[in-house]
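This document opens with one chain alone, in structure tokens, the form predicted on its own.
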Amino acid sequence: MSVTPAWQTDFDMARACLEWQFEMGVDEAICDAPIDRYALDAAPVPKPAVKPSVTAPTPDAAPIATPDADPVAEATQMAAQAQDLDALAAALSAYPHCDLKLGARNLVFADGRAGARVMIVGEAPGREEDMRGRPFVGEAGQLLDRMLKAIGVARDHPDLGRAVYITNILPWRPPQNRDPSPEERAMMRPFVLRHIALAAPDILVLMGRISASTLLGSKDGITKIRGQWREVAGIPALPMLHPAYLLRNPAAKRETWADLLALQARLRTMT
């Protein structure tokens, strides 16, 4: 019988925490020098000069929620408000309700061309979206690229009739990329809406199970709606796999295809 060895047992559990630390957020170290901790508790505490004040917040203190609102009422109220593209981002920004972004390294709003003929409405940031604060741009999003590129279309297309513009329903990435709870969804809701409404495209791409049951109101299943044209807000909207489901169901890219040479014949149409 062959025994582990203790140094390698402590080795792999090490890389463990440290690739967990990392998937946390934890991507540097507090301190430039290792601390003598038994010097810090022989030493006394020092007690603040100034009484630090409870009462007025700094200018660039998170927003609080007031405890009795309703999140939904108030994303819409602050949804309806946003003139243009930027003053959305700064709502959802400001945005009080919603814990997502208090775990999340960036707010990821969109890419792409705003104004392009068709929108891409996806699910929430994965770990290197987070990062780097842009939509579809992991593993997923290669994907994406290549089936949008498969059809002549690609998120950064000069010809903005050939162009595409890229949003989830979530601009915060959930823990250990979870799904959105029903609560988070609702109060994004009205967000994506005005999104929608602001971008003004002429096909919406709803990708992913969150994507067409948030918009839609549907409770089948995307495997059964995907492929049949919808409404969305007066836009016709196409539900389709997620690039991240037929990653790991490679055998599902056929029926995309049929997807994407449907929506390349919508777009044609239309001209």
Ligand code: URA
Given for the second form:
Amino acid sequence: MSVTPAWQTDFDMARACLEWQFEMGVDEAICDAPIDRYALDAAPVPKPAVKPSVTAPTPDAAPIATPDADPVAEATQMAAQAQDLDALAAALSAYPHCDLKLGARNLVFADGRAGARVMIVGEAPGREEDMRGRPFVGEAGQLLDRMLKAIGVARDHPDLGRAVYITNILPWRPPQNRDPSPEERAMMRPFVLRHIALAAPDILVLMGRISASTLLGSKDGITKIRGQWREVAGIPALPMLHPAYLLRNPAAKRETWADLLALQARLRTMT
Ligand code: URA
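Swap state to the form predicted in complex with uracil (URA) from the form predicted on its own:
First the chain shown before, then all remaining chains and molecules of the complex.
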């Protein structure tokens, strides 16, 4: 019988803890030297400096939330003041009420071409997106690119009429890719609506359950409403199944193909 030595268990445990911290977005040690907290007794512990986790764009000072502020009202006001997409990204960076920012590596704002006729709104960045600061660049994003290519559009198509602009309901990755909470969705909604107004697409694609329910306010499931044209802020909006769902349920690609053809047909009739 082989017995695992105690040092090996400690090593594995320490390594698992480190990997978990890395996964949660920790990328630096806060103090220069270790603190012996037993020796500190009642002495005040120095507060670690909090580094803003967003890389683009960085506000001058770390945003501080006032305790009794209304997060949705403040989001609405900050979003309304943004007069262009850069200002909107800066407003998101400065927004103090969404703690997801603290665990994210990057603000994932948008990709593709602003001014494109089609704007896709997904759910939230995953691990790849968080690392690279761009939406839909992981496995689901690669499937999305293939889906778009099948109807002759692409996120970087040189012809704006066939280009796509992409964002998410949440610009920061939720830990462990959990579903965004109703509060997180409510506070990001004004920013997404402003994002849509500034990008001014002809058509919106609501990619997946979280996007559709946040923007339509409907309780109907995505499998029920997918493929049915709706409106968001006066813009025709098509709810579709999320590519991550298609990766788990390949049989559903059939419905998605029908939705892609509906999108293509609508683009043709709107020219
Ligand atoms: N899923 C999303 O909804 N958005 C991304 O950016 C990546 C995966």
